[in-house]
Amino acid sequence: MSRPELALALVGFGHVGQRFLRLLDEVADRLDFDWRLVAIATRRHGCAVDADGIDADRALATMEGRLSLERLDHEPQQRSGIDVVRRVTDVLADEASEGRLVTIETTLLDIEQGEPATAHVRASLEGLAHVVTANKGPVAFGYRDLESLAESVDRFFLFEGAVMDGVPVFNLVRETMPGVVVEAFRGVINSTCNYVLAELERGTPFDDAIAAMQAQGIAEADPSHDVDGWDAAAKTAALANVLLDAVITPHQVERTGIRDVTAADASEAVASGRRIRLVASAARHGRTIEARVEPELLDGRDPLANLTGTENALYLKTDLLGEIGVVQRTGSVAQTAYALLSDVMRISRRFREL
């Protein structure tokens, strides 16, 4: 059969969204679908909608020049992300009904309620668009309802980039482990905190380690979500909701960050053959789920203790396969962009299966 053409609407167009758009061009010969960019929504640089297609190179150049994207819109006007989603699903109703409209949601995490990302996902699904997101919020705050909505309209709600960048975690379980029950997990899943703790062992000042992560685009200008454990708590809630069938939010995860860990603490731990790492964990106990994020003093033989730099790892305790570990040696914006691409390619495979 002929290659499907997917209409892509980008809600959020920061580092990840821009890298995703470039990646589509870089791996064009590996794609099993054609695509056109029909919308971009940003908080600071305006929005653009064009059912016939927005020039991707012009869009990237516009962002690099810190100009408004409204210059790319035939009917420019002030719009929010939700306005763009509703307009696109209305204007491209035919593509949506055929399963060829995809919303790519990469807005920033809101740790209070997961909004407006959750609303973006819901409106997209209600408009019959598939959704791919790297935002932890919708999975951490509304996974069960959104997954139920996606199933009811026969659309995908995919989020591989929400945890551990492009390393398959959710797809590993959902696609390759049928019949296996995940009973618990533990891991190091925040790159900034792991880097800071490893640098403290070397005597690097806390603020200098944070600055290095900010320079690489891994930590935000305000790193409080990382160092106070909120990012890890959101990922823990997302993992628990999907893998353990929990219904929790980040606010139900017991949370302690690394702000009070000192270089002396880290050095003392190393001297005793141990290491401090920010560990995220969750386990099922009967009908309840216990989830926590906290700095732990780990034995040097613990695989989590040996993670340095921006390395992450997640270990799953299962009923049939025992313990399974996934290790990410490096993390970057490019890998998160790949997670988006892999989810879009999963959507495109549906057309070959029809």
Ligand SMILES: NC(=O)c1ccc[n+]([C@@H]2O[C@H](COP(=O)([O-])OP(=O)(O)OC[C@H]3O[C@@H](n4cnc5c(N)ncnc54)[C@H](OP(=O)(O)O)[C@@H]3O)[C@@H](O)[C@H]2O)c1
The other form holds:
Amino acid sequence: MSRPELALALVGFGHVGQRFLRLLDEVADRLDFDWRLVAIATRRHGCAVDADGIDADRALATMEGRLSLERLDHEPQQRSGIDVVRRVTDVLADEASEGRLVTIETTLLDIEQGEPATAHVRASLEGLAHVVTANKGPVAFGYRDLESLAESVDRFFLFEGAVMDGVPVFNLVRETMPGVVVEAFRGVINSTCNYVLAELERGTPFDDAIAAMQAQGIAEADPSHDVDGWDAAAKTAALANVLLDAVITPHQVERTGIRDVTAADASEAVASGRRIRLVASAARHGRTIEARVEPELLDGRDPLANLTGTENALYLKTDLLGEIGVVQRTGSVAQTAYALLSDVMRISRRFREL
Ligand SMILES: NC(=O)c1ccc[n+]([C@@H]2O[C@H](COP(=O)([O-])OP(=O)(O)OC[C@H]3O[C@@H](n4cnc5c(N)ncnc54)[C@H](OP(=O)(O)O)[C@@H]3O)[C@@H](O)[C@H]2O)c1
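Based on the form predicted on its own presented above, generate the structure block for the form predicted together with this ligand.
Below is the whole assembly, all chains and molecules, this chain first.
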């Protein structure tokens, strides 16, 4: 089969989910698959399921008008993401069995247990849908189980958007570095913290720097996930689970946030040719994994020290390629949407490989 038609079920339809839907239209001429939107699940804006297809423009307009998806006259009786997943895998069982149903999971990170996102992923795979997610939760809390479930049902579980937006990190290693062992990694992977630390060096008060990130939609209204290092810990667990074959959760990452870093600390560091950055790192030592997130005083020549604004970078220590790194100069919701698209394209490619 050359060009499959994929049925897409969006579980979560906020900034990322909506941007993904627009991107499908913007790059329509580059897609190697046709698609049909068969379900949308939100928490407070209703749900919709229709095996014949939901009009994407109407769905987007409904969300822009802050209205409920139940106005769209599709099946509205599902009340949660898990109901929608179960219903869609049921009514599209034939397409699921042909590998043409894909759940796009973009609900919010739950830092306690990674739920209900992990349940959405599991139920999708059990119903023979592929899963693509930008949510760190499932990979940070349940990667090994979910990956082995995906393998056992011959479906993809992909999550490139979970770390560094659209910059390939997982796919870089999994798709382009066969046979290479990653022994450790080290990086700056939280944009809000990097921005705040760089702004403190310029004398900007901590709260003003946070407010600027909130105004750009990068930091949450409650920025504690970023400031206390939880977001970076979830990304560290996700990276360690996939790249270092670890089985850890964010709660096993040693974590110190940036709340106690002062403008005086930051300018003192600069005066001595150094920089404070929130560094996420993990390494394998035999059977143990050491993973941590903490503000580090870095030498000015350290590539992580020179990241300004919302820049991110990740350096991998490998056995066959030495140390290699990827740098993200600017991040955006559009890039996260692209990560989802690149994962869906990976799924569609399989139809050409058959
Ligand atoms: N924004 C970014 O740049 C970015 C970058 C990388 C990764 N991510 C990750 O991508 C995910 C989505 O981010 P976002 O910015 O799109 O968030 P968002 O705008 O808050 O959207 C989240 C969506 O999930 C829905 N939702 C939440 N809990 C749900 C549940 N239990 N069942 C069904 N739907 C539920 C929300 O519905 P309601 O609105 O009705 O509550 C909303 O539609 C997050 O995990 C985030 O960490 C985001």
